[in-house]
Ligand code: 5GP
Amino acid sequence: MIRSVINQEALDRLFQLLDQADNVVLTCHRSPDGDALGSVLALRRVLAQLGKNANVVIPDRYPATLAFLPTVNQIITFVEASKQPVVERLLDQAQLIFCLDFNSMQRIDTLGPLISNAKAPKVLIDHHERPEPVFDLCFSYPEMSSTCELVYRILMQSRMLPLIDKPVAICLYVGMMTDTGNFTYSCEDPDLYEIQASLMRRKINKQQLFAQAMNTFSEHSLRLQGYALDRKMTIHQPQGVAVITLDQEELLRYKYQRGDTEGLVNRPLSMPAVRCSIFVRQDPEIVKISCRSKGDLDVSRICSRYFGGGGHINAAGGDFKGTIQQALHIIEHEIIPELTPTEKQPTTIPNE
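Would you output the structure of this chain only, in the form predicted on its own?
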C-alpha cells in the first residue's frame, strides 16, 4: 500500500483555494524536461476535469523529444513575443497559480517577475531542496523521485485517482521515468513501483514511452554526442570525474536542437572508474551545468554551492552566468580538488 505522506492541512488549504478559483495558470521551469512538462500537463488535465479553466504557460520552448505528450500543443510559450500579451492577460485573470518543478523564481527567467507580481495565490509543488519563501502554499518534498510522483500522491490523498485517465497517466509516468533515468537513481522507495503499477493499469505502453522520451535521437544528435564523448570528454584521476564541454560553435556545427544532448551526462558513469560526470553546455545566454554521480557522492551540494542550482544526491544541475572557460576553471580548480580521495594533486588524462 502506498503511504500517505502529504500534509493534510496543506491539502485542505489547497482545496479551499481551488474552490475559490475558476481561472488557473500552471507553470514550470525554463528548458522544461519530462518531469516539468509531465507534471503541469497532468495537473492541467485533472483541473479541467474539475471544471477549471486551466492554462499552461512556460518560459521557453520544450524539446521536440517531448512533443508526443498529450495536449502539449496547448502550452503557451512566453518567449514567443506574440504570446506575451496573452500570458499577461491570463495571469491578470488568474485566481490561482501552480508552480511546478522549481523552487526559485529565477528558474523561470523573464516570466518570474510576472508570476511574482500576479495577485493570485501561488502554490508550489516541487521536489527540490530549499524553496524560496515566496509561495502562499508549499508542497516541497525533496525525498520524492520527481514532481510527477508528488502530483500523483496529492491526487491519491485527495481521493482523485479516478481522474487519472490514460493521458494523465502518460504524463506522470514520463516525468517519473525521465527524472530517475528510467528508474535507475532516486528510486529507492518501494512506493514508487506501486505508483508505476497503478499508472500502467491505465493501459499505457511503457516501452513506447521510453523509446519516445529517452531513446529517440536525430542523426545530428547522435553525431553530436559521439563527438562530445570522443573529443570533448576529459577524465580526471584519481578523483574519478569525467567532464564534457560543448560550446556554441560546436552546437551550431551539429545543428543542435533542445533535447539533443539528453542523457549525455549519464554516459561516462558506465565506466567503473568514473564516479562523477559533469556536462557543461554553453547556451546563448547562460552556461548549463548537469551533474550525475554514483553512491553517496552528493552532486546537489556541488550544484547548489557553485552554480545556484540543486537537485538530488546523484542527479543535479545549475546555471552559470559567465563564459564556459570560467565555468570550467571553477570545476577544475575548485570542485575536482574537493573530490580528491588522497593528498596527491589531480592528474588529467586528455583525449588523444
Given for the second form:
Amino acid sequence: MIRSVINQEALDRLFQLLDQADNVVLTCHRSPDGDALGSVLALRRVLAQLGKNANVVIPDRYPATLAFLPTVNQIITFVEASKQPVVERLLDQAQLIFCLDFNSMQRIDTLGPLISNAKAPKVLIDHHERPEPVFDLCFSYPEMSSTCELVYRILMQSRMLPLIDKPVAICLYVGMMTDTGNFTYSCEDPDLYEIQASLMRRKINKQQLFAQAMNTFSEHSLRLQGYALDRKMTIHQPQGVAVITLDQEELLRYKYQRGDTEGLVNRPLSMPAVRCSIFVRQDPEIVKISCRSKGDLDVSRICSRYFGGGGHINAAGGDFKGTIQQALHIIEHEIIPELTPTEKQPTTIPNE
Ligand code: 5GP
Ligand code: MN
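Moving on from the form predicted on its own, please list the structure of the form predicted in complex with guanosine-5'-monophosphate.
Next comes the full complex, this chain leading.
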C-alpha cells in the first residue's frame, strides 16, 4: 500500500483553486531534465483531461535527448523571441500557475519576474530543500525522489489514478528514473517500487525508456568525460573530495554540447574513499557548479552558502559569477578545509 503523505488541507485548497481556473500555465526550471519536463508534461495532460486549457511554458530549450517524451512538441519556450508575446498573454490570462521541480524564481531566469508578477495564484510542486516563500500554495517534499513521484502521489491521493494513461505514465516514469540515476540513489522508499509497478501496468517499456533517456552520449562526450577523469580530476584526502574542472578551451576541443557532461560529477563517488564530488564547468556566462555527496554530507548547504545555489542533500548545484580559478580558490581554501574529518568523523562512509 502506497502511503498517503500529502497534506490533505493543501490538496483540498488545490482543488478549490482548480475549480475556479480554466486557464492554467505550468512551468519548470531552466535546462530542464527528465524530472522537470516529465512532471510538467504529465500534469498538463491530466489537467487537459479535466477540461482545462493547460499550457507548458519553460525558460529555455529542452535537450534533444528528451524530445521523445509524449506531447513535448506542445511546449512553449520563453527564450525564443517570437514566443514572448504568447507567453505574456498566457500568463495574463492564467487563473492558476504551477511551478514544478524548482524552489526559487531565480531558477527560471527571465521568466521569473513575469511569473512573480502574474496575478494568478502560484502552486509549487517540488522536492528541493528550502523553497522561497513566494508561492501561494506549497507542495514541498524534499524527501521524495523526484517531482514526478510527488505528482503521482498527488494524483493518487486525489483519486485520479484513472487519468494516468500511457503517455502520463511515460513522463512520470522518466522523471523518477532520471532523478534517481535509474533507481540507484534517493530511492530507498519502498513506495517508489509500488509506484513503478503501477506505471508499468500502463504498458510502459522500461528498457526502451532507459535507452532513450539515459544512453544518449555521443562519441565526443564520452571522450570528454574520459579526458576529464584522467587529466582534470584532483582527489583531496583525507577529506575525500574529488574536484573536476573543465574550461572553455577544453569544452571546445571536444565539441561540447549541452548535456555532454551529464552524470560526470557522479563518477568520482564510485570510489569508496570519495564522499563529495565537485564539478566546475566554464559556461558562456557563468561558472556552473555541480556537487554530489554520500550519506549526511549536505552539498545543498555548501552550494547555497558559497555559490548562491541549492538542491538536495546529496545533489546540488549553483552558478558562480567569476572565473574557474576563483571558484577553485573557494573550494580549496574554504570548502575542503571545512570537510576535514575530526577524530569522530570517518573519511569514508562504512559499508558503502
Ligand atoms: P545538477 O548538478 O545536476 O545541475 O543539479 C543537481 C541538483 O541541484 C538538481 O536538483 C538541481 O535542480 C539543483 N541545482 C542545480 N543548480 C542549481 C542552482 O543554481 N540553484 C539551485 N537552487 N539549485 C540548483
Ligand atoms: Mn527533480
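Source: prediction; values computed, not measured. Only the largest set of C-alpha atoms that superpose within 1.5 Å between the two forms is called the rigid core. Numbering follows the first chain given and starts at 1.
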Determine, after fitting the two forms on their core, whether residue 59 shows a C-alpha shift of 2 Å or more between the two forms. no
Using a rigid core alignment, state whether the CA of residue 119 is displaced by 2 Å or more between the two forms. no
Determine whether the C-alpha of residue 30 shifts by 2 Å or more between the two forms once the rigid core is superposed. no
